[in-house]
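We begin with a single chain expressed as C-alpha cells, specifically the form predicted on its own.
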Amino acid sequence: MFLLSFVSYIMVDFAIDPLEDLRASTSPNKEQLIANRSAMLMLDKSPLERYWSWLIGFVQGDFGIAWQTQQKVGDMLPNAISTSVSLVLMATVLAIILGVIVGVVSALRQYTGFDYAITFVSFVLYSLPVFWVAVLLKQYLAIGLNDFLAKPEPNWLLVAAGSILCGLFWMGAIGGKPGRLALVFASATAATFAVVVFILISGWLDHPSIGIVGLSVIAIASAIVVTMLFAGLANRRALYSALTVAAIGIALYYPLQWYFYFFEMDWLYIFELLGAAILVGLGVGWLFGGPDRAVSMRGGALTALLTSVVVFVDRVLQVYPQYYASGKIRGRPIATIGAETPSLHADFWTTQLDRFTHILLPTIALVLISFASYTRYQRGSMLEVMSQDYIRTARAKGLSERVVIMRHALRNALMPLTAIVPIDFLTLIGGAIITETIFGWSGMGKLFNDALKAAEIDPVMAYIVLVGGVTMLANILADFCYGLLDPRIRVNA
C-alpha cells in the first residue's frame, strides 16, 4: 500500500498542473494569484514533501480537499461509493449468474449449434467497447422504447423473429433427440409468441403487474426447478417442502398487499421481511426432513427467496401508471442520464421504480460486456472438469447425470471463477468510469475522472488508495474461497 501510494502520488503530481489556467490568464495580478495557489497547494515544496504531508493526513483520516470546490474528500466519498456500488452491483451479480449458467450449458452441449452460437455471441460482446454499447442503448432502447410506449404499434415480424430465436435457444440448451428438439422448439416458440402477444394487446404495458396468477406460476415453477437441480424430483420430501413454501407465498400475496398499503416501507423493513421468508423456507424444509434434511432446507430457502423477489417486483410495478403520468416523467419512463429524477418526492415504491428506470441502461451495458468473459471462463473450466477421471468414475457407479454435474463437476468448475468473482465484487467501489460518465452517474469513477481533469490530486489519491486496498483484500478473500471450494487446499492449509 505504501509503495502504491508513493508511486501513484509522484506520477499524478507530474501529470497534472494546477496552475495551468493561471499561466494562460491575462489578469494584472496574475503573479499574486499563482503565488497564492502555490502556497495553498504547497507547490513551492518538493513532491516528496507534499507526499509526506498527504500521507500523514491520510493515515489520520484526513483525505484532503478538492481545492476547486473546497469540498472535503471525506465528505465526497460516501455518496460516490454508494452510487458506484448500486450501479455496478446488480450488473455484476446478473453477469455472474447468467455467465455461469450459460457457460455450463454450453460446455455440456459442446460442438453443437448452441455451443457455436454462444461462443460467437460471447466473442462479439467481449469485443464491443462499452461507450459504443451505451450510445446504442440510449438511442434504440431508451429513445426508441419511450416512443413505442407512447404509441404502441406492434411489429409482428419482429415478434415472430424473436419468438423463433427464443425457441432455438431453448432447443439448443435442453438438447436431446430430433423429436424432443422439435417439441421443445415448437413449445418455446409458441409460449414466447403467446406471452408477447398478450402483453401487446391486453394493455399490460399501460398497467404492468404480475398478480397472483403470475406469482403462482413463477413460485411453483421455481419450486420444481430448484428441487430438480439440487435434490432431484425423486426426492419427494424436498419437492414437497419447496412446493409448500411456494403455496405459503401465494397465500400471503393479498395480506402482503394490505401490509404494504398501510405501513410505510423502507429497505430495513424489506430485508426483515426477506429474512423472515427465508427462515420460513428453512423451517419448512427442516420439518419435511428426508434422507438429507439440509437439501430440503436449501430448496425451501431458495424458493422463498425467489417468491419474495417476485412479490416485491409486483408491488413496484403497481405504481407504474402513476409514475408514467407524473409531470416529472412526462411519458418518458426510460431514463438516459442520472441516478434518479430530480425533485420527484415520491413514496418508497415509486422511488424504487424510478431508480430501476435509471439503472436499466447502464446495467444492460455492463452485463453485456461482463457476461461474455464469465461465460468463456465457465465453459472452459467445465470442459476441463468433465474430462477428469473422477467424473467417469461417478458415471460408472451409476449416478444420475444431475448428481454428476451438480455435485461433482460444477463445484470444481467454479474454481477458476474464484480468482475473479471476489475481486469483481469488492472492486465495485472503484465504479465504472466510462459508464458513469456516459450515463451521468456521480460515482467513484466519475469522481476520479473529474478530479483528474480539474488537477485535484487529493480525490485522485483517495480513489487510487481505496481501490488498491480493496483489490488487495479481494485477493486474500479469493484464497479463502479456494479453501472453501477445494478440500485439498483447506486440509493442506
Second form
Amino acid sequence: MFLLSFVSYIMVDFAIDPLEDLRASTSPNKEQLIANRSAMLMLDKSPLERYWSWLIGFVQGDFGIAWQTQQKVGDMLPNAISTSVSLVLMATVLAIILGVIVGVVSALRQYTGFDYAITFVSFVLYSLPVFWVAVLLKQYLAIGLNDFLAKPEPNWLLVAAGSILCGLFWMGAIGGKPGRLALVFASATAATFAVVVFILISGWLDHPSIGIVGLSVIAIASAIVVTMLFAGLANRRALYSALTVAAIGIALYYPLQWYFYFFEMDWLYIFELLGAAILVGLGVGWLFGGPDRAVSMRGGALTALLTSVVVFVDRVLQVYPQYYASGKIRGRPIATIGAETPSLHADFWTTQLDRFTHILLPTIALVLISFASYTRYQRGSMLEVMSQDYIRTARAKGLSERVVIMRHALRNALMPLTAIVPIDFLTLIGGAIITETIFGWSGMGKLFNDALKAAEIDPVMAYIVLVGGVTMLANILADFCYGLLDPRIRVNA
Amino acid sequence: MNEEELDYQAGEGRGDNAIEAKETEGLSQGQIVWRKFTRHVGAMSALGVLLATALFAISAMGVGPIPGWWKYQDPEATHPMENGGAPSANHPFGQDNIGVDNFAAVMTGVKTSLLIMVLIGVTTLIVGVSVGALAGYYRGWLDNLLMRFTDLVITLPTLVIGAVLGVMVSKAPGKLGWSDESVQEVYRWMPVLLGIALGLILWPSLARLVRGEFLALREREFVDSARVAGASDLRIMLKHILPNSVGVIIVNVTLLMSSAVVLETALSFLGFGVRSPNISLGNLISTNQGAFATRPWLFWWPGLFIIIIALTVNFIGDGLRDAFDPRTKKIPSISKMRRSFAQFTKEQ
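Starting from the form predicted on its own shown above, please give the structure in the form predicted in complex with its partner chain.
Now the full complex is given, and it begins with the chain already shown.
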C-alpha cells in the first residue's frame, strides 16, 4: 500500500505540470507568479520531500486540497463516493442478475440458434466502447424518448418488430419441439404486442401506474414462478404459502396507499416496511410448515420481496404526472446530465422518480457493457458444471431436470462468480470515469478526471489510494468468500 | 427432453467428425490447431474482415512516404462544403463544420488505432512472457519479487494508470524544457509512445497466466530429460516449455488486444491519449459528440470502425481459444445428430 502510494505519487508528480499555464503566460510578473505557485505547491522541493509531507498529512486524515479551487479533498470525497456507489451498485446488481439468467439459459440451450444469437450479441456488446454507447444514449435515445413522451405517437413498425423479437427470445429460451416452439413464439409475440398496444392506446404513458389489477397479476405470477423454480409446483405447501403471501400483498394495497399518503416517507421507513414484508413471507411459509419448512419460507419471502418492490414502483409511478407537469424539468423527463434535478424541492416519492430518471441512461450504458461479460462467464461455468459426473449421477437417480439444474448445477456454477464480482465492481467504479464524465455525475471518476486535467495532485492521489486500497480489500474478500464456499480451496494467508 | 438426450448421446458416440477421424492418422499438434482454426467460421470471417479493414485503411491513406489512393491525403485540410457536409460522392463519410473530409480522418484514425493495438500486443507479449517465464521457471525470491510487482501494477484500474501515463507522455517534454522541435517530434510519435506505455501496464494478467503454465510444465518429464541431456536453462525455457504454452499466450494476447483497442479509444476520448495533430478514433468521437444532432455521420463512422476492430479481434481470439483447447470438439447441429441417429438405428 505504501509502495503503491509512493510509486503512483512519483508517477503523477512527474506527469502533471501545474506551471504549464504560467510558463506560456505573457504577464509581466511571470517570474513572480511562478515563484509564488512553486512555494504554494512546494515545487521547489524534491518530489521525495513532497511525497513525505503528503504522506504525513494523509496518515493524519488530511487529504490535501485541490489547489485550483482551494477546496478540501476531504470535503469533496464523501459526496463523490456516494454518487459513484449509487450509480455503480444498481448497474452491477442488474447486470449480474440479467447476465446470470441469460448465461444459464444460453448454456442449457447450447448449440441452438438461441445460444449462437446470445453469444454473438454478447460479443458485440463486449466490443462496444462505453463512451460511444453513452454518447449515443444521451444524444439519441434520450431525445427520442423525450419527444415520444411529450407526444406519444406509436411507431407500429417498431412495435411489431419488438414483439417479434420478444417472441423469438422466449421461443429460443424455452425451447422444445417445433410445435411447442411455434406455440411459444405466437403467444409471446401476441402478449408483448397486446401489452405494448394497451400502454400506447390507453394513455398509460401520461398517467402511469400499476394499480391493483397489475399488482394482482404480477404478485400471483411471481408467486407461481418463484415456486416453480425453487420448489416445483408439485410442492403444494410451498405453492400455497407463496400464493397466500401474494394475496396478503394485494389486500394491503389500499391500506398502504392511505399510509403512504398521510405519512412522510424516507428510506428508513421503506426498509422497515420491506423487512416487515419479508418477515411476513417467512412467517406464512413457517405456518404452512410441512416436512420441508425452509423451502416454503424461502418462497414466501421471495414473493413478499417481489410484491413489495411492485408496490413501491407503483407508488413512485403515481407521481409521474405531477413530476412531468412541474416546471423544473421543462417537459424533458429523461435527464442526461447530473444525478438529480437541482433545487427540486419535492416529497420523497417525486425525489425517487427524479433520481430514477437521472440514473436510467448511465445505468443502461454500464449494464450493456458488463452484462456481456457476465453472460459469457456464467455460460462457460455452467457448461463446465453441466458436464460433470455428479450431474449425470443426479439425472441417473431420477431427479427432475429442475432439481438438477437449480440444486446441483446452478449452485456450483455460481461459485466462480463470487471471485469476480468484487473485482468487477471496482473495475466498474474505475470504468465509470467515462460514464460519469459524459453524464455529468460528480462521482469519483469525474473527480479523478477533472483533477488530472487541472494538474491537482491531491485529489488524484486520494482517488488512487482509495481505489487501490479497496481493490486490495476486495481481492482478499473474494478469496475469502471463495474459500468459504468451496472447501477444496485452502486460503493460506 | 429425454429423447433429445438420447439423440445427443448417440450423435456424440458416433463421432462422425472429420478432425477426430484425422487424428488417428497422426497429425501434429500444430496441424490440429490450424485445421480447427481454419474451420471456425466466425474466426475466419472475422480475420477476413479485419485484414480487409486494415488493408483498406492503409492503402487509402498510404504508409509513411508512400501516398495512398484516396484523393484527400491530408486529414486536416479543409475543402469547400458539398451537400451541406452530408455524405456525398466526393466525401463519402461527409464533412465536419469546417469542411474537413471525414473519410480521410476516419481512415487515419483506423490506422492509428491498429498501430497502437499491435504495439500494445507486442509490448505485452514481450514483458508478460519474460516476467511470467522467469517467475515460473526460477520460483523462489525472483518469483516473489516479480509477482509482488505484478500485484502492484494490477491494483489500479488500467484506465487510471493509462490516463496518468498518457498525461505523462504529453506533458513531460514541456516540463523538462525541451526545444520546440523535439516537442513537436514527441507529439508526432505520440501514438507509438502511447502504445508502448499502455503495453507496459497491460502485461500483468498475461504474466500470471504464463507463470502458471511454466510452474506446471517445469515439473514434467520432458523438462527433466532435457536437463539431464545437458540443456541450459534458457534453452529449456525457449525450446521446451515455451512451445507448450504458446496456446495460452496467443489466445490471451489476442483477447487483450481487443480490450486494448477500446482502452486506447477511451483514453483518447477523455483527452489523455492520442491528441492532435494525431487522429485516433477516440478523439474523433470526442470532438464530434456535440455535433451529433446536426452531423451524425461524424459520430457513426468512427464508432463503427472501433466496433469492427474490437469485435473481429475478439472473434479471432475466441476461435483461437477453441482451436487450442483439446476439449472442444466440433459438435454437429441437433438436426444432423437426429439424422445420424435415425440412420444408426436403421442400420442395426
